[in-house]
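What follows is one chain in structure tokens, specifically the form predicted on its own.
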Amino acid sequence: MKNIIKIGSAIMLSTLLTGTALAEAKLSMWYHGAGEQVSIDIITGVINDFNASQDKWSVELENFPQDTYNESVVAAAFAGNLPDILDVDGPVMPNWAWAGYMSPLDLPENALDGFLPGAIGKWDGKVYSVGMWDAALAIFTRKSILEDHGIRIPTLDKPWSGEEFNAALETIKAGGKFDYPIDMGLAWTGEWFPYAFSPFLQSFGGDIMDRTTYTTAEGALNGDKAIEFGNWFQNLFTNKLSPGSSQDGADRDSGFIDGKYAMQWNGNWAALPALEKFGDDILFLPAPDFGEGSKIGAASWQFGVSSQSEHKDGASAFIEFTMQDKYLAQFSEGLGLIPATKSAAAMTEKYKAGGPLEMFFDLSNEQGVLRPVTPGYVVAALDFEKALADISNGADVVDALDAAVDAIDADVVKNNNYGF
């Protein structure tokens, strides 16, 4: 409603509004991607996108490191200076959640049909958090690699057995012609644990944490087929079968591209280097199956509400307007990232039907096992990747898991459960 309303001689135009407010209402965002510009050029168009298709708010980004990115939110939540939009690793997100620094999202129903399930974040029966896209892992080997030794090439329906798996190893040692067999990555430390051997883990039976209850590690983490597991992983590290802790970060990145490795466990991030290096010759494989099935881990970045927020049904507005398939394929394109949606994956050249990546986005909604979905999943990865590293190094294996068990489980303790 217009009025005019005249002063003396001036002429003054005023726009009285009634219950809404009086400019657009500012919606923080943080977001781990600092010194990734893709990244970073990518999510700050759909935050344009967003700006430009309403005004009833605005989004303004704020870029942190990777490295610190967790630390900063935490010390921001105690000195209740959270923002609005926060970006959150998916297990991580149940933590977060239950510390009160989250809210759950307002979408409307259905809004998640079609996702893949590694990129709905839940906690307590609610969803907190939506990944635009998700991870995965393969075996990258080259079928010529393969040929030239006699190994049967497995699917996704038909992955190899653990014996397979391991006659395939001696099999390549044998041949003499890489320094190893695999890489397995341990120049990687952190999250990579337990996001890339955990799902071993399982497949052979074993867990980080007894999801009965997730009140115990015990029997889990240090049961028979644990142990198993455990052995089986230092033997990967003292038969000389894979690089161990002293591995160089370079030879990581690139070992396997340069001919040094003859398979390398790696996920659909690395996944666009060796496609252009090998071309056809290169394979995308499943994991072995243990016996519980062939596994590997789910859920990456995703995006949530903070418990703090002004504004959480604008909050929630932004995250909604990001699910569109066609953000979606934007970051699968720009960075080679599985499109949490079949229709978005069906918009890109590399995830689409008969696409080189296709298989990854398989092997994301068939395969992909979530990290135990527990506020002490924080805590329990940190003792898991010690005694995985340290079984690696030669440690005695029942001593290590049951060390890792013990110290989880006093952390459940003195949590009062978790809430469970």
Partner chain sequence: MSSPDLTLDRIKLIMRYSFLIAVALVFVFPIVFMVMSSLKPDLQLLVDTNSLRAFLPVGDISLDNYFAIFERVPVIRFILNSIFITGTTVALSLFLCSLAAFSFAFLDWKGREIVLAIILATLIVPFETIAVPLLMVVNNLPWFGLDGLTWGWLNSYHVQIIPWIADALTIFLFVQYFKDLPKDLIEAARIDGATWFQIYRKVIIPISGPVFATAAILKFLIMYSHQYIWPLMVIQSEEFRPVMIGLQYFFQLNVAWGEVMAYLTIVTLPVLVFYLFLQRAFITSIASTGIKG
Given for the second form:
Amino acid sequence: MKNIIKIGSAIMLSTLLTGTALAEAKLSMWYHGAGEQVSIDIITGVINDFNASQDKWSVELENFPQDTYNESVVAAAFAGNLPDILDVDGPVMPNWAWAGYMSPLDLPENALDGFLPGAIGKWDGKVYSVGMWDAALAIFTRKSILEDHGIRIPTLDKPWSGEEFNAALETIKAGGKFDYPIDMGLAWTGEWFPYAFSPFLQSFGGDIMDRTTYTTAEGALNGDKAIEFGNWFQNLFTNKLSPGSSQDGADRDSGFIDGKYAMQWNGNWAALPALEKFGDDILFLPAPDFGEGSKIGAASWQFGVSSQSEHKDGASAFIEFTMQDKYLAQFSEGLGLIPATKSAAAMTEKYKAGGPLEMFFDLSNEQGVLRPVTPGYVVAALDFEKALADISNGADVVDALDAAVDAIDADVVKNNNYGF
Amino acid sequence: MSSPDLTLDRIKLIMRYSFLIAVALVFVFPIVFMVMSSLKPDLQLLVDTNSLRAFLPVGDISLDNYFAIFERVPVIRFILNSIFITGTTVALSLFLCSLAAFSFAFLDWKGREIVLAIILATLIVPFETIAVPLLMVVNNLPWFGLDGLTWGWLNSYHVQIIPWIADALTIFLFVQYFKDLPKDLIEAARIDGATWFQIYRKVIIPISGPVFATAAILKFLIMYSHQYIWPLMVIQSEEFRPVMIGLQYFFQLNVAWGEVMAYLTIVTLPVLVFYLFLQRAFITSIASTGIKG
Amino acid sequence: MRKKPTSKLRQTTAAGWGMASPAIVLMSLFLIVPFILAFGFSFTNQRLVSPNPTEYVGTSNFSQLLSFDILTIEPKKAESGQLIRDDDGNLTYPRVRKFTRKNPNYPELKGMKEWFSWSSGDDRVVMLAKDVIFIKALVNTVVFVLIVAPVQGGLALLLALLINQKMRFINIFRTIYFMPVVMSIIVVSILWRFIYDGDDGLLNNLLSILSFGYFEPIDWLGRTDTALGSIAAMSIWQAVGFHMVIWLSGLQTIPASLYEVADIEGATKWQKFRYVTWPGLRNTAVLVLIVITMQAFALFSQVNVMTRGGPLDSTQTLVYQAVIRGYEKQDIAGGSAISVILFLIVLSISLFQRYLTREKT
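With the form predicted on its own done, generate the form predicted together with its partner chain in the same format.
Starting with the chain above, the whole complex follows.
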């Protein structure tokens, strides 16, 4: 008798369960983590927690390789085939929002309190995407190298000035112990260029576009300040201070650790291997101040809701769910990313107060600047990349910048000023 | 005692082989580099590129990279996908393209010249330049599958197969070959009352081994190794992805080069096997023509 | 009197269409229709990503690509009318941008860029183009084809003759020569980036060893004078086996009896090649030449992986620019216009090739 009841209740329970399973709406989600098992494991954990925490929605993950993620999404959007939840690179978001791929998030007030500015994707006055982390760039080097060459070790409060930085490079070059004094990473193409180098341009006082109007690059990208930046940038390569655009990817990955380069301009994601190799000797230094303060790029991958979703409330709920400190901390511990909130940073070994990577959080918080927040950025970024690649290869600086300005302006006109 | 003629022959032979080997080295050295690198840990791999060690299995040799790639990429799934997509396309392509080529080469019909000219003109169109319009086309086509009638071909096997079946190169290859075949074979069969399809099947196919083998290899290569942009655009789900997309899985911010080399080695194997398998077709046909060196 | 088509001919027409139609339908749907769409886009402002409506813009995409002008610049003069010379005694000229940017006196030059220039007396004459990148891509593509088509075709034939011998182990060589073809061009491009690396690349190391250290390392992909050539060499290396196979299949269609006759008549090796092999390869030669030309014009993946058009546009190509603009820059209309121009160029070349290789009757 007891057994029968047991079996009966088991059957009832299972019907109940299947019943709820049927009532759950499926939310598809695209993520850029294919090939990164750690990253997939963490996001899968978050998704499982979300699916278990309520019974209205069930999120299903689809992974894409990061390198070609944008191309895949644009093609899918072109064909009207988007998921409910989209992963989007911060600076690209305005383009997708403007094109109508994305819907604004429906988040409770104060949900974004304490988030790093780079982790919040705003366009046209509305929040479209939120990131669980940010990334930050720093000059990687070793204390022993600087001390051997008699170079001052800069701090967040007192970074190198432009002249100090240039002098340091020349000193190391004259020392002759390294293939190159610094590696700027020209082996990495695409978004790396604007992400890594446009903050230098801003520190000089120029910019990729004129942000007062967002309809032209004239003056911002080819004004006196920008030309000054261009000349400085060119000198890095013509003067053999950094390997140029023909550097192969392997040298980029291992050159600093191998001791070929005295310094490297690199991101927090590469900090752990360097830390392992050099231990206490490692230094992560802020960008030099070329006049307008030290600046680094902000905004990394973020989550948003697709405009084609039939369950926008569910998609928003999921994104809100991901914004919990414990998940931010998990991503940070697993992948070395900077947690998007101070409270989450405190939960991690590396980024907590006194942790070895703590300074990256402060860098991101204090010096992070967004790339131009406009749908036209996607095209401007390519023109900027081309101009810098040409300059690094010895092109006439003014002509190269002029060419980029003309290309950016022509694109803006073709798109009816992108709504500005 | 050996005659001077024999020694001369031997020297000639040695020189001939030396030359063959020298040429072979030129072709094989990047591949040796790839295979050797796949056995080394990243750091050593990169250091070794500075010396001839790059071509030698020296240092810390292991199969670790091969184990690692299975963690990162559904290797078996991707290879099976690619083999299925490629195999189906090659089979259908050989049949339909040779059939069309037969018609172009032997039959006399209205519009033949102009149609052939248009087909050849499509050789000129690089795929990259029509990828987006092609996406529009396949996105508006109907499909009858397990779910009944659906619209749009995205995310499937057939979207990776059907657009690639007919191509100008394959048709052209067959046409050129058929044109060189003796016409009287066909005349004779016509007089015997055979239909055109019977002639195609019973007369032409049996004597066209080499061109079928050539076309099969070329098509296999295009489908297996050179498919990249298209699957990127039309496949959103891992279950349909082919091998070349898998390569993208390795290009994270810090590339694991040893794993890349291991993956490249593994995915290259099926093509090599296919080529070796079909090479017999060349060998027999060479033997039958009996060309002397 | 009208001629009636014979029933036999009508029958052949039906059978002919019937056998060719599956391939024709597939090619129409998946090649010709998309191309016609692309052709149509090139007269609009179609975008890949945009909320703005698509509009017909006439030929403006083409005139953007194909606008040229010539500007004559006089040397700088001092107040006195004296020509100003720099420290080396050369004349100095105002920058081209003084004329092409924000200069109301030269509205027609707005946004134009210098392509090349030459001296004419004291003046400097500058050839301006609206879209210099496109022009450079066009020139590079043509240069690439002119290098690759003859070299690759010729080497492939040599290899085919080499491996079409009866020798022991010949199959091993046949397989090895074909191996690069087996590998994806993307894979090959990745490998060759290691090989061409300017600081510690395999090629530089090999050359250094072979020359006992006399060879100065060259940054193959980083120099404007070597980058395109390096890509061409790699492309030939990769694809030569492909055409070797096509030549080989052609060689096999030559009846052995012809060689026997030649042997009986005591022909030399060269005579056998000249009078038996080469005429027997006529159709194959047409095929190989056309295919190589087409493939060379379609140069894209190598550039995309290895140089992205650089350094200083020395490896820009038409298809690469078509992809960058149409896809990455989301300007399908602009990318399509390049495709159309490419199509017209290659079409006229292949018509010319067909004319040259036509069967003489």
